[in-house]
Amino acid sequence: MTINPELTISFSPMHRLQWEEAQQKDVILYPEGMVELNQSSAEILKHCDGSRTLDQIVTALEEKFSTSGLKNDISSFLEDALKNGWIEQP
């Protein structure tokens, strides 16, 4: 499975992204357990709302953090997220 850059990306309805006070970080909750996220991963997943494509997510994050050159890192993470079932595309 690979990310299709022309399609929007949404967070899987089988998972829940939330702030976990006990861990002091964002986590992905699912029936079998929990995945702790670093800040970068959480920020990327928060932009997977079903209304943005890969390039739109990259642009939004580069603007938010006043930087450039994030596409490769974001793409790589989203490929892993897709393989893990955390995100999906239509």
Second form
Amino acid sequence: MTINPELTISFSPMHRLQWEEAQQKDVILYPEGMVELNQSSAEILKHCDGSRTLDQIVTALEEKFSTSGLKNDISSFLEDALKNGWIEQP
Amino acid sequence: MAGSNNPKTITPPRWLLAELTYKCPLQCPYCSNPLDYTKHSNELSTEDWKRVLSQARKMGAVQLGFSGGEPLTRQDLPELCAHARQLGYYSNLITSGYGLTEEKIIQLKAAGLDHIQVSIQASTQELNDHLAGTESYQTKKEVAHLVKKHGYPMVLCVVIHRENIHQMPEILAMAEELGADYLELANTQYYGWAHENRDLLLPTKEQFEEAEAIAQAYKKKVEGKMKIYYVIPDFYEDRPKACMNGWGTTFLTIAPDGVALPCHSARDLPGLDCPNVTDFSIEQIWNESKAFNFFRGNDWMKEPCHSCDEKEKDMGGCRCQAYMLTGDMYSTDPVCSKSPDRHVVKEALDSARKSALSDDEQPLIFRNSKNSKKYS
Ligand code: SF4
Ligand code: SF4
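Mind giving me the form predicted together with its partner chain, seeing as the form predicted alone was just shown?
Below, the chain from earlier opens the complete complex, with every other chain and molecule after it.
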């Protein structure tokens, strides 16, 4: 399973991404389980809204944080996210 | 606690298990409900449950399991699901599937239920219905389809023991065919009714190893499609499980009558005085009650655990298992090879093996009110 650069990426409807006040963290919730996210992972996943491709996500994040060279980190994180079923492509 | 130089850090609960009722149309002989469940037939009101949900959520609980008994027998389930969603819980319905109509599935989804776990007893109708003590196989399969149809993640749960362990290949194929997202193969834990039926349920080592190899191979085959959780039977291990992730660290169970339990068998432990949510708030119960502080940290440990370098890993194992098998709730879980009581586990295995090889097996004791009253 690898990410198709032509297609948009969305967060999986079988999971829930949510801010947890008690933990001061974003978490992914799924049947009987939870993954705590660090800030950058959460930020990437929030951009997986079904309207952007991989490159568009990279551009949006680089703009947001006024930086460049994020592509490798973002795509390797998203490859893992895809394997874990957190994100999907049409 | 003035003067204490070793304060225990208390982490907030993450998991709330709401056992809504002990009522159940099924009669599984491995049920983990207490043997004398008919004695505890009082049930919390809807308002009580809502308050419990709110208080636990405020402390940081986020995963919520509605279980029982059969939680569908509670008419207020949709109302509780809606309340849970509003609070931000991820809610899991843990059901036998019996009595779950399509209408109800839609209603619960609209209320905000996140996930449904359906349990099936076996891969054939005959064995399923025998183990459940109720004709239910067809309904369960239909329910599994409907759960998928309405967009829930579906977890299929099969409790494994000597009566069905030979069906492992068929169970795996059935789960794949039903489109389960997760398959939980839960080797029986010998508490409650399973403890009473242990000679008849405990598989032999050969059976267990063969079944595990089949399940592990299948895991690879369905990678990316279906996740398989394999819960090991600790009797064949030489270290105990880190029970409940540590006493009073993560899990909070509320029994149907409102008794708060650090683990679902804790009711049987002597002298814990488990508090009731109708008398105390969740915060008081979690932070201050005697029961929840009883086995926190490791000051309570005896040897060999106390000086063992693995104690942070397994916290000395399960308190309920230690009590049930050795009569002393402070002792090392006898599953551990370092335990001076390890022989009781060996005796249990030998006794089950003898029963497996003999021709005249005793009948299973089914979980029902008639049998429960004998234990009251
Ligand atoms: S294990 Fe069986 S009898 Fe016990 S609550 Fe679940 S479905 Fe009912
Ligand atoms: S002796 Fe106690 S702490 Fe050490 S491994 Fe065994 S159960 Fe765990």
